[in-house]
Amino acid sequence: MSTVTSETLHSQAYFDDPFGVWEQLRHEQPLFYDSIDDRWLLTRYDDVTAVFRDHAVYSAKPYERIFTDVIGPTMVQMDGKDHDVRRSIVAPVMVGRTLEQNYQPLIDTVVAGLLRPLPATGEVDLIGSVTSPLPLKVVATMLGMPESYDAYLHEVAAEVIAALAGVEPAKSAGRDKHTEFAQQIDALITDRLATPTSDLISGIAHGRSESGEQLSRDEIASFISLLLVAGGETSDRALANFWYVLMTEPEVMAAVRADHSLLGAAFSEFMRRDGVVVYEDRELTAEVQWHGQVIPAGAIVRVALMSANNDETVFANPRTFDLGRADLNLGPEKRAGGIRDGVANHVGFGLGKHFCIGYHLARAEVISATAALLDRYPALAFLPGQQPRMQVDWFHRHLDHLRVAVSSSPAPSR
């Protein structure tokens, strides 16, 4: 096997299939620097939680660069109590019993919107008929707006995206496209500060954290632009890349068709083996030394969660999908995260402080669409000769199409 240089990281070889790359480095090269993109690279479970633990040392201060210009600070840019105020006003609203009551059904009801207009048999695009819309219009109907701001969320969504490149003039019409919604926002929080709902920009307004802060106007727009791109884009390609495994795999489709309560298991061993983020960066505040090598402070260190999901030496037979997996935490994820009584827990989201504030909204979205689709479908295949490519494209990796053939009759038994 030849040594891996930094010319492979960045091979189409490497973008389409970089596990076998990913299992070299943690074998013997677990700190690796990579040149082009001047980052030192870590690729083993332990080393990728023991970055994501320490917040004081590894900062999160690289997304400054992607989010400020373009939609402002938000708080995956922030440490310590900055970011902790912020995330304690928004968290309530995101995720546990408020989620479930006030939003789980208004996401069963996005997804049979999306789903009924779908044939009952012949070719469909997945993507465009059902994965790409569900975030925004998730998003859109979570914040009180009406189905007319659909195709407008979608345009804001991916202005703001082409803007995160920094890229001109790219950045600049999404900047230009982020203050015009933030308008279309102030509009709102003023209506819901003196009407409150039960929707996500009434319970963000009037959100206070223990001490009594609360998030600006300003702060407000920025965060519902960051769940359209970061929350909308991850949970699209999330939701794509699960059907497609499950496609991929007939004994775990058929083990979910017959038991919907397996599909929160096949979620996480979905996430820990396949998932979507590829790596997320953290800028050194002190010297640190890893593997016998000093790294000075000011250098990024990327961390590779599909790496540390397929650690070896944490799941056995990694690349296998196991759905009854006894090495995997197969239930919700936790903002804790790691190993308990041999019991690890995949870090497709994270872990810790910035920890996914969006996991269970995502988790949420994927299950219900998920069992829908199902159901409304018996049958499921890839078109013949267009099968599609999952592949690491910057920090995702994902599908380039899903266009299957679908029918409401069952397949023939073979």
Ligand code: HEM
Contents of the next structure:
Amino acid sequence: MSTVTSETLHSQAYFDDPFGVWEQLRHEQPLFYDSIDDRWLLTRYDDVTAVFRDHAVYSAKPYERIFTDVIGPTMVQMDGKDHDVRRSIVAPVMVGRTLEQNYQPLIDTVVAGLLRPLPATGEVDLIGSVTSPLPLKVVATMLGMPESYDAYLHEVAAEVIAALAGVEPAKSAGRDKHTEFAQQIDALITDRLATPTSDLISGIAHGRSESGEQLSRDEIASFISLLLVAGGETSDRALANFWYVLMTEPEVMAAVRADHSLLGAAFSEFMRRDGVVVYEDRELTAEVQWHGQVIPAGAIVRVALMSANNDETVFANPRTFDLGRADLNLGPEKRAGGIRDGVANHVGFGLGKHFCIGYHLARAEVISATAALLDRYPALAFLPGQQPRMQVDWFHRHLDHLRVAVSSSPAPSR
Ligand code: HEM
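Other form of same protein, the form predicted together with this ligand, not the form predicted alone:
Let's see the whole complex now, leading with the same chain.
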């Protein structure tokens, strides 16, 4: 096997199947300098979790360059108290009992509404008709926005995401779109400040930190744009990737079809083996040493989440999809992450302070939509000669399409 080079990490072969390259890096070059991107790449589970835990040295600042000019400052790029305060204001409405009580029925209703118009038999574009609209529609409904906002929210999310690459004219167009969106929701904020309801805007607008701080109106708008960006594409891709994995693992598909209570474990194992997010970047606030190499302050350390989740020293036979895996926490994720008594948490939602605030929502969406899809269609199959391709597209791994053949009658047994 030839040595991994920076070119390897930017090659089509790697984008098609990065797992062998990561395995080699974990064994031979656990710290790797990618000279094309000027990033120090860490691929082992223990190293990735150590970076996520050390917030003082590994700053979330790289997000500042991506987000600030487009949607303004948000918690994702902040460190220390600035981050803690903002996260504590919004977290209570995003996770836990509030989510279950207020939003689970709403997620089920959105799912039912998206599946209803699909044909009983024939060809269905699952990304176009379900996985792409679902997360934005859920966030919009949680925010208490009227259905007439659906198309507009898609436009906002698409233009803001396009702007994040930092290239003109898309960057200015995305910033203008966020500004326009902020003006639109200002009226909703005014309304909910005066008359709170059970919706997310009320929760965010009235939320306070322990010491009484609140988000400003600009911060509320920025946070909502962040939800569209951070929660939209990731959940869309998670759902599509999950369905693709089920279709390529017939035994798992049969098990979750027969017993929907296994969907939670299947989602955890999916997030470990496959997931969506490939890397996260952190900026060094101090010089560090990794595997005998000094890395200067100011350099960027890139942690490979998907590699960590496939580290064979933590997860036996990591590329095997195992619904009964004993070395993985198959229940809901934990922000503290790590390994306890031989049972590890995957890092597909990150770990520590910046651990995904939408993890509970994403899990609820995927389980609800999958149960409904399986109940609706006893048979799902790839179209002949049109098996989708899953590829790494920079920070995400996702499909080129998910057009499938569906049938309301069970598939004939062979
Ligand atoms: C399966 C779907 C999802 C995946 C794979 C995912 C992944 C991640 C990851 C890896 C992080 C950590 C970022 C870091 O450490 O730098 C993160 C943070 C975040 N995610 Fe998600 N996410 C998903 C769904 C969502 C949803 C549904 C929402 C909200 C609607 C959301 C909102 C956020 C926010 C706001 C943060 C920043 C949290 C902070 O800085 O404290 N995500 N996500």
